[in-house]
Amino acid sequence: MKLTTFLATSALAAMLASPAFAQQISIKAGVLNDRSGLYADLSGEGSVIAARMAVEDFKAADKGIKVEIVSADHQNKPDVGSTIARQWYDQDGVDLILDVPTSSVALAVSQITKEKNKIMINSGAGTSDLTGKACTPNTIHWTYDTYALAQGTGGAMVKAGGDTWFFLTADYAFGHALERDATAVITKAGGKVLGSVKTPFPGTDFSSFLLQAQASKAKVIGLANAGGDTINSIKQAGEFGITQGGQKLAGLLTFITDVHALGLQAAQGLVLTEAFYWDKNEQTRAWSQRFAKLNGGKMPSMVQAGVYAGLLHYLKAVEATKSKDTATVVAKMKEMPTDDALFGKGSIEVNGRVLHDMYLYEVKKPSESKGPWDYYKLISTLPGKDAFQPLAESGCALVKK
């Protein structure tokens, strides 16, 4: 063989062996969330931005992985979410669904995902049933759940002397699960639940419910709600002088976007549990500042951070297996430790529950804040193994007895 022919053949072989010419894997990821309602700030377009950042930071194109991100608004309605999920899986070639706040929607989409043998990486929904009695081999639950929120906020409030509770509970799957999980933690710690009231979801006027809570004389009023419902509850509690009267409010699921909407004057002193805070360390600050530039100056919620981290881990599994086969990728995701700049090191249990540290924060007084979005001071860190439900107690059929 002539030298020139040999060199040309070698160059072609090298080129064909490069990632750019390797068989490309095409992934279509759907961000399904609330884009117009009470959870739009904490998920919405910000979750789409986070997903795009994951693809960019992973350098997917350089690794022969083509990723397309699509999005839709489920309007917090299980029927709407189910219809979109089916269309995405059956007609539009979507491989995995991300985010999905609103537990009733998430539970429905999780079952469709199993039926269609696709993948859901949930960041937005709270119910611990997603990795409990309603677990499937196809769902990964990334960011937080009602069990971890109860362990964090509920446990801390009882320890601090808040041993009698009254719940304002959003009347759907998430609220019910949060009240159930918080009640278990409170009673185990020696506290007592004096009563609860179910509130319409979504709601605007919480005055009659707050007056019932005030009349109960419970030391703690537990808000088993989220997003706009939490904001309205706290604002109206302030108007009734509830906290001035000595009762404490426990925001069992309070996002940084809620604190921002309320302002520190109204939110100061709230105790809350989060999986992620933008100002935790240098890595979270650097990523969050990039995110804020793309998101109109708004810092990320833990839900948006979870979309980023979940998709990043999925892409690592696709790269490692050179496949997008559902069972292959999920097995690799559960086998590999999780490790990213936002949540640090963790792992994924057989039931799909991601274990990572959770954090108990108190909202700063206005005088303690050094600038925009400087809202939290750390009270304590809950290691993942303590924050989330033990496998043996989960009720998940995937857990070997």
Second form
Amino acid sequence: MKLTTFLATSALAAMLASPAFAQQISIKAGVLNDRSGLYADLSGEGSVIAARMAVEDFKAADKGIKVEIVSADHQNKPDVGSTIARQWYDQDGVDLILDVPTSSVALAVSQITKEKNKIMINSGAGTSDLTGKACTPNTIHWTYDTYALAQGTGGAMVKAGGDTWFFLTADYAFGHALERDATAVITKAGGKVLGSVKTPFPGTDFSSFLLQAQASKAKVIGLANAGGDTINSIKQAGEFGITQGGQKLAGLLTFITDVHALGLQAAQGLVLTEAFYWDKNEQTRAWSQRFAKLNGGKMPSMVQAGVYAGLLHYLKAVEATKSKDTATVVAKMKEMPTDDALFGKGSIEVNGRVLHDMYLYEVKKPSESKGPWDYYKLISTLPGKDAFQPLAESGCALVKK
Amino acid sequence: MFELLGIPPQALFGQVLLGLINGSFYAILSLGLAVIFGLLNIINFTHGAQYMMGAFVAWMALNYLGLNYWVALVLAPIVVGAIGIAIERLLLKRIAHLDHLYGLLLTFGLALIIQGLFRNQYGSSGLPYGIPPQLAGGQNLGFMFLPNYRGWVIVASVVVCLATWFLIEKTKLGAYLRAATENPTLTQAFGINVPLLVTLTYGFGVALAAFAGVLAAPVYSVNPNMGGDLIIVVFAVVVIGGMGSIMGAIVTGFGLGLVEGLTKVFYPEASSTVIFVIMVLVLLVKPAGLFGRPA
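The block above covers the form predicted on its own; next, return the form predicted together with the partner chain.
Let's see the whole complex now, leading with the same chain.
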């Protein structure tokens, strides 16, 4: 038959063209995040771009690894996220899920990933429970977590004399975890938490809560929230004269996209903890310029950088083991040191926590900034070992073995 | 010291005032909805998107044209109102003879499209917009620090609300409008251009939404989702007040702002749901709403 001959020749040609044909591995990676809500700018399409860049930089095709990237919007709802994750794993043949911001969704997807024995490399979510009491052998937590944020910003504020705190806490898994972890850091350093108020998520008007914080006379008002909630809290705190009154704001999780949305006039002087800043060194600048070109001129957030680095490390493990078997690849990922242009050298703990340096930044004054996205000056660097939770304290069942 | 329910009275005054400020936004927005529904029988789901567009026009006027807040306060309602008029003429008019439900679906779809377009262009985390310098700073009232801008929001909103009420209930133009709603054919027979009246009314309702958007721009972040977050609450306000009742919308707007403000003190976790709880209770007891006439 003509057709059979044609097929046979093409197959032969393909085999000759690619020496790795016998080990050709196909991988399907799903970027699951917020594509339309308050976290869409810090994750969203940018994370998909970052994932594509990882595939490109790894030169996956030359190494006999075929990578397909799919993406979906979980709308920050655990039920929506769970449904997509199940469909991806069960029907669409997705091998790993990336990003997953919003802690409540991340915790749900982490359980499904374990049930289906696949892999989640989380970049966007904050809760330290992902590698703590809710840890699984299938989840790697790349970029940051509530413990590291508390350690960074919380620790620095107490050291600078901010020893009494009042929290504005977003009323869901992430906010609760952040308040808990920050409280631990503050009390350990000799500070005191005077009170907290749980604010409905997402919110617009924080003035009422800010007045309650003001009335508490605490030296520091801790914002245990993220995205639009943080932006509105900071904007309105300025309006109600809270910072002029001598109280300090601690944005425990403030992304560069938030600073961009606030403008330096409103954000100046904020102290914040990040895992990545585009203007950190030559390599991050080069990568970020490439990213910005693909992302409508917007610089990457640490979450998007984490998606890139996480996928790159996964691909290295696949290449090394010539397999995409979950247990094999995860074991290799945890065994190999991590090393990439964006986060530098690091390692992955048994519980899935990635250890890399964290940075304490202060937001520049408008006069110090040279232009859009030139927002941070470095205060100090926290080595990964100090920034993240010690294994023994994590409460993860994998550690005891 | 004398305390009320565990809260010093000074703090309570502050919270009451904040509640009224939020109520100002509810009042202007629900007023626009009530005008449109009362006179046109359209359930305008695009209202939230039009409020958002008002804030964005203010931002664009400042960043592209260098026009300040005060100009925007006039310009945005005109621009967005004109877009509203186009929507009415091109789309809503064609389905005016059909059931309410079609108008609702059309405006809802439009809202999603508009929000999507803005999100695509400007992202979801918002744009900075400062408080106008004339209203920066604030007054120490003894029991709280009141930012001048928030004081202005209350004043502007009360004035606009009362003026609208006066226009519709007490003037000749208002009488024409109400007559056109009651019996369009007869009103037209008296030589009044009813279709034009309808179009202008829709434009006016939309302009009110845009006005609220400009008022909100300096205090909330200007972002594409700002209307979507608010519109559901505003609909609850209109339902509680009674669909189509002008004064009902104004009073319930301020009243529910107040209730929500107090909930934020006593049980903050429930502050985003309290309005809906009230809605359920009102519908059970008085299905036409607090100020509505039974149909």
